[in-house]
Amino acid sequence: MKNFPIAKSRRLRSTPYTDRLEKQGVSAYTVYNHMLLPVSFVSAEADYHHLKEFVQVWDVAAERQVEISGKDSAELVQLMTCRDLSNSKIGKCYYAPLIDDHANIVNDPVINKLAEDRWWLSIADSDVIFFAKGLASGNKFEVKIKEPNVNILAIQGPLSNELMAKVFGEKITKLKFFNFDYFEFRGVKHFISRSGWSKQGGFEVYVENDKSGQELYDYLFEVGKEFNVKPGCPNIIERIESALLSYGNDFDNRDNPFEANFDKYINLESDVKFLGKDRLKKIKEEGVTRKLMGVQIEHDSIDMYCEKTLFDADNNIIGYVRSATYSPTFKKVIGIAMINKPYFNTSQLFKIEINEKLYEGKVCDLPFI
């Protein structure tokens, strides 16, 4: 598929770091929550190798926040997710699928509990703010809902601890996974969580002060030279190998959380009230008719601009590849696919057409690594 440039406009927002990225050689963007999100610098493969060995600074400001505060905020947040948040604690982050009344997935944010009556939903690529406002209005909840000016910087990679310790002190290395705290940089406090969209380890800095964020961005590169720090972005190879699912790519509002393998985030036995609960109980009782699985394809490239159909030896459709890429580690194409029942078994063989030629592959478990 031919690549075309993205035409910038006021509807497509840049970030406080965009000018810096373009000086550093960003080579491609995508659009995410109506914002620019970098997807490549040198190349996907070169960026992948660097991410797995050193440390990168990512502009992930497109990971927007939906702030919900007020008397009924906890009730509204719980209404949106099938994960039981009744025992949630301030200072912790919760991965929590949001579902609608049909039990289909609306988004899969990380929910940060800032106070008993204040929450940040750090969202994937869909307009959660309108979903939240509609529910609040229909239920007459006493809440305030807004998108705060938060522009996240992610520091990812095996040397992220060393870099962050140089900037914020050794205390930050003691931060536990999916916890957050506040750390100071040049007189400004920053909300920092031990999290990020890679399995290489790292942190996310929820920047609320654009000027301080730009100064922090520059300083990370200044003091990170000894760690071979480079600009980076979420990497498709690393994220598929690690089975970090992407809303809008691997699953969307056509799918329910059981089909997306989110079973451990579905709490049907608790007393909490959330949308689609009865529907999820029925799905659990009847069982799913499809679910996300891994696939391995004996080829060295693939363009993913639409779903690709998988066939068995008798030309029966066994499922659809939703995301895929060439893996230099596995020396083949790997992907995430929605596989139909009864083809769930690993080692199920299939055929797939790529550039008008047929290639062989097999179904496998996730993650790949």
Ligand code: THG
Second form
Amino acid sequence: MKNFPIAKSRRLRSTPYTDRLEKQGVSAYTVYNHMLLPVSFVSAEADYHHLKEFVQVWDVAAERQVEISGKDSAELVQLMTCRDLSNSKIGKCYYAPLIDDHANIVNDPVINKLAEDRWWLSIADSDVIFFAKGLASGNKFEVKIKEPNVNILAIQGPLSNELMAKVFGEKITKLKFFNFDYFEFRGVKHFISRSGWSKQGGFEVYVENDKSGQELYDYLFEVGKEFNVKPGCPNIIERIESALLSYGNDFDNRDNPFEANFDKYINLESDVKFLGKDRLKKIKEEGVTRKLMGVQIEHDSIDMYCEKTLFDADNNIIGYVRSATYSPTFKKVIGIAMINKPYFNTSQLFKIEINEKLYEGKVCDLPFI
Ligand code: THG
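Return one more block: the form predicted together with (6S)-5,6,7,8-tetrahydrofolate (THG), after the form predicted on its own shown previously.
So here's everything in the complex, that chain up top.
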């Protein structure tokens, strides 16, 4: 498949860091929440090896915040997610699927609880703000809903602790996974969580002040030289190996959270009120008819711009690959696929066509690593 440049415009928003990335050699973007999201610098494979060994600074401003505040904010946030937030604490981050009244997935944000009446939903690629505004209006909730000017910088990789300690002090290394706190850089306080879309460890700085964010960006590269810091971005190889799921790729509004393996974020026992709850109870009772699984394919490349069909030896469709990449660690193509019942057993074999040739593969558990 041929790739084409993306034409920029006001509608396709740049970030406060875009100029810097471009000087540093960003080589491809995708579009995420109507914004530029870098996908490669040197190459997916070179970026991957660097991410697993050193530390990278990522412009993930495209992970936009939907801020919900006011008297009924907790009720509205709970109405949108099947994860029980009744015992949620200020200072913590919650990965939580948002679902609609049909129990189909709307988004899978990280929900940050800033105060009892103030929340940031750090969203994946769908327009959560209109869903939230519609629900607020229909329910006559007393809430304010906006997209604040927050532009996240993620610091990811095994040396992220060392780099962050140099910039923000030793105290930041005590921050626990999926917790946030405020740390100062040159007199400006930044909301920082221990999180990020890689399994290599790291932090996310929710920058609220463009100028301070740009200064921080430059400073990270200045003091990060001794850790071999490089610009980076969410990496397709690392994220598939780690099974970090991607809304729009691995699942979307036609899938329910059981199919997407979100079982541990589905709470049907407590009495909290959320959309699609009865429907979810029914799905749980009946069991799913398909679910996301890993796949391994005996080949060294794959292009993914639409689903690819998987067939068994008798040419029955067993499912569809939704994301895939060559993995230099497994020395084959690995992917995330929606596999139909009764084929979602590990070791189920299949055939797949890539560039008009057939290749062999098998179904496996997620994550790969
Ligand atoms: N960070 C922030 N916002 C985001 C993302 C992020 N918004 C968009 C997108 N990523 C949302 N999707 C995910 C998917 C997975 C995780 C976070 C956001 C994630 N999952 C861990 C896991 O699956 O192992 C941990 C989940 C947990 O323990 O609760 O980190 O990356 N700000």
